[in-house]
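Here we start with a single chain on its own, the form predicted on its own, put down as structure tokens.
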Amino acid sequence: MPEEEPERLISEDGLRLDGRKPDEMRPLKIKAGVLKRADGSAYVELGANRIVAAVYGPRELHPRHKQKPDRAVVRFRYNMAPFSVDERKRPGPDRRSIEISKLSKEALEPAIFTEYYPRTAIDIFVEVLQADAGTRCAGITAASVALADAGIEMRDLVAACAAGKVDGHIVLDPMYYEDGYGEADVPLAMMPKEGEITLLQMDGDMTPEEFKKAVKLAKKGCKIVYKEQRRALKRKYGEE
């Protein structure tokens, strides 16, 4: 949480603290195949967020009693590096990272043809190197590209983006101060080609109409993210 709350998060002319309009995203950069020792990997910059994802597998799952005879077991670990935030974070998993790991796995699993890989494990690791709000969405976005980079069969890429309520305005992709002092946050993940939402949360207070507007705006953000995900994979594999 920022130490001092700004007087206004939205100026009188409708601009946010970083100069964006309410429906604009932060700068987004995605790169596929950044780690040599992983089966698939990706790097995402979203605003000041710096996130790397690595995928290992499908590989035989041990111990064997944890294997599923008809599908792969997807495992997801989200972690924030101690130096990723202003106040040094204690190393290792905490309650928040365990929750985000679970939600992220559930957001990605519907896109993976797990039935193609029985008795195996697909391990996904997301490391937040620098945090600036929206890390769960950026992590899901990076993990999806890493899965595709690993050659794992998927129904579609999963793109994620959040909307929020700030000074009474519905905004796209809240940044650090907006996340800390805004009235609500709505993270959303979806398979854009399928039109299927795989993650939808809300934290804070919104009217039903505001919630509908936030979901619509987050979907718009997901489509922008999706284009960048596809572009990153095309760059890696020489299709662009």
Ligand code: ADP
Contents of the next structure:
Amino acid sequence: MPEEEPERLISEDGLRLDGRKPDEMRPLKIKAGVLKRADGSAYVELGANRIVAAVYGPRELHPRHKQKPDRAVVRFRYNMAPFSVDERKRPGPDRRSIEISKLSKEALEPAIFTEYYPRTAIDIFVEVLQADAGTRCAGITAASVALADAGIEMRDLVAACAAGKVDGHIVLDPMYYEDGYGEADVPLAMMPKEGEITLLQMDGDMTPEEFKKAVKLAKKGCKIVYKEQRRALKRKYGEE
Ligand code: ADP
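Form predicted together with this ligand, following the form predicted on its own:
Shown next: the complete complex, the earlier chain at its head.
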């Protein structure tokens, strides 16, 4: 956390610390196919977040007793590099990364036609190189593009974005200070084509009305993310 709590997170004219309006997302860049050795990969920059996703598979799953005869097993590992945060993060899994890995897998699995790939594993790795809040969402966004880049059949891409409550305002895509000193955080992932939500969390305090407003705003963010995901894939593969 920043040592000094900022006096206010939203200025009198309604702007945030980085100059954004409440409903504005940080600059987002997505690139598909950045790693030679993975079957699919993607790189995402969301504000100061820097994230790489790599997908391996579908490939034969060992040991064989872990195979599912009728579908692929999806595995997800979220990892933060020791240098991704201000104070060196101890390498290796911790409670937080284990939880994020689990919910990210559950956010993506409904989009994958796992029944097309019986007895296989689809392995997804997300590496956070630089973190500035919202990494679970940016990781899911990157992983979804990496899955498409690997040629894995999906119902739709999964786009993810968070909304939050900061100084009493509902804002899109909170950054580190807002996440740390704000009142609440609502990460959301969805398949935008059908509008199906695959991840919804809430951390902090909000009234039911504020929560509804945050969900609506996060969905709006997902639409922006979705557009960028599709553009990244089109840039690599040409028109659909
Ligand atoms: P998310 O990154 O999905 O918002 P959290 O709300 O758990 O997940 O974390 C918010 C932010 O806090 C992270 O993006 C990162 O910038 C920071 N953070 C998380 N874990 C650590 C850590 N071990 N050390 C320092 N900062 C961390």
